[in-house]
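Have a look below at one chain only, the form predicted alone, in structure tokens format.
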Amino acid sequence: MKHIKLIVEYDGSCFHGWQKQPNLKTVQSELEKALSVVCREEIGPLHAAGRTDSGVHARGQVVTFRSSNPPELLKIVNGVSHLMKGELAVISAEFIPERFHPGHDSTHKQYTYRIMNRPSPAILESRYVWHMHRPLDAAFLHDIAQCLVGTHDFSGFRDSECCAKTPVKSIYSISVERTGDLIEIKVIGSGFLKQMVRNIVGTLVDIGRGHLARDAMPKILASKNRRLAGVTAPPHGLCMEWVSYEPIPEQLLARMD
């Protein structure tokens, strides 16, 4: 048997999330079905960095699964790629040792959250970005953020349907920055609970249009309660960037400080 890693891209509103669910079109369910036509046997089940909410895209998720005779590997990046029509692609693969877990092998990863704030909607990005009419300052909610970096309980930021063995998790860096009418909130961290990420935004935009107090953050962290929390933000604003498995660089750690 071999053990191949993967890199996918996908357009996360084509799917009901990542995990297979019964009657429901997943990123994993159509995945496996592409992968046991260009291999030509059954494959799955196969395994993933994080698994992404319903509506939540990835630039640059890891997948991995076995084959006992896969095809050339560059047949299987375009043959999958070409069965997925548009709604998904693999950008590389690659053979890798049997041990190896795209999710528990993982160091630090990046979700990027994307808000479109002017007046007039978005037209052309609406399935990526979340739409925001009043303005926001950007530099404002980055300095309100900066509370999170570090190793915290994040229960205030959890849903409640949030499998996680612990709600401790360590943010390295986060950022909130504008080009332009685009806002970018960047996270890395070691790891994240059930929609942390949607949750932490959707606070952020509540406190920048005045619906929470403006020194709100470090006392919901504090809480640990997600009621006193801002709304979700919804999924198709956010984005898995990348996954790392190298040590986490000295300058994030650095931030923990």
Given for the second form:
There are 2 protein chains.
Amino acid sequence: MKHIKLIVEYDGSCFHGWQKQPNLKTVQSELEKALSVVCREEIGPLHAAGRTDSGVHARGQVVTFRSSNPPELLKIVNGVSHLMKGELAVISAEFIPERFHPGHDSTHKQYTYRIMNRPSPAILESRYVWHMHRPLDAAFLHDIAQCLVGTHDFSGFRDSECCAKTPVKSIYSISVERTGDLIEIKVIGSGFLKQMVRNIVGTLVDIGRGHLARDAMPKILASKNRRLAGVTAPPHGLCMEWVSYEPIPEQLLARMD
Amino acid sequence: MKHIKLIVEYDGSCFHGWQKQPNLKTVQSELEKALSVVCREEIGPLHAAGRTDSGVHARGQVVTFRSSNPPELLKIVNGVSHLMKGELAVISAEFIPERFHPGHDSTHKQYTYRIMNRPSPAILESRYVWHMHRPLDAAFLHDIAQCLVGTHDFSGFRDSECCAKTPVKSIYSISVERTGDLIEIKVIGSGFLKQMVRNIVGTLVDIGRGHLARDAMPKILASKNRRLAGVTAPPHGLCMEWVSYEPIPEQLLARMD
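Next block: the form predicted in complex with a further copy of the same chain, after the form predicted alone:
Next comes the full complex, and the chain you just saw is listed first.
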């Protein structure tokens, strides 16, 4: 058996999330079907670096599968991308040692959340941003987000359906930056609880628009109580950008003290 | 009568270009309809800074119209954006002196052309980029594009249906820059002939992929012969970014010698 690692990009609005579910079109099930055609054998189950929720996009999701007699790697890249008709593309494919697991072996990954912050609705970016008409102060939100950097129990930002073994995760970096009307919130961490990034973003926005107190962020973190946090930001503003298997860079670790 | 200037953003894939045409959905006709509803009177004809072709996007098209008793400007912004259902948004509205014309009075404007340059098709950016699987050398294309800067007869890059009075235009700046797999070609000029930017981009790409000689660009410009130039790049990679009515900045003029 050959073990193959793919990097895939997909438009989350085309799928009911990563995870296979009966009678729903999910990334996992559609990708298994396409790989089975291209490899001419039943492929699955696939493993992924993270199970993105329904509607969440990915630019650098990492997926592995086994095949007894796979075609050339370039044929996998082109064949699967062709079969998935603009909804998913394979960016790269490579052989990988047998024991590699895209989720367990990842050291850190980045999610980006995008907000279009202007009175008018988003047009060209509408599928990939959350529209927020009330002005947000990105520099202020950046400052109040910094208390999340470190290793913490993130139960305050955990979805009730989350089945992770532990609520303790490490955030290495979080930034909130405005370019014109677009605000990008970039979070780099060891891993994330279900809806953790969307709950952090929703809480930042609720503080920014005055629905929560300006000093609420450290209190919610310390409380470990999801009910104190803000709204869950909608999924289509979120994108899994990349997953790394390299050692965490020194400059990220330096901020963890 | 009040004279009002709008900045509008639209997704070109929803329209058969700017210009009103019988039985076709165009930006001009749809925007006239929406403005007529919001202003409660027949609005038109609209004037625009540039007549974008079918499929071409705009982030900063400038449009003017007259209304005898317009509602508050914010109601125009919100009302039109609401009626145009994610296909067009009014970014801003302001009263403007009677004699202002968005096309004739503009001093310079920027178009950006985007190319997704990788083996895999575009997914998240697919509506807004031209996919080109063969690797292009952006730095090389940047260098060969520089001969276009200046005031020239651009007949070599003019569509046969172009009805501009003169083929002489000024390009103040052109840059070709790669960020990851995305190549952005930004052109700032006094104005552009029909399909001029798309013909320049197509010629650059044809040189980049070896369909035209490496020294073809100055020769095509000098020849004034459209048949020597490359393909016309597809419209959906092009976007009208902004239109300026301010004096042309010194640093742009300095490059025109």
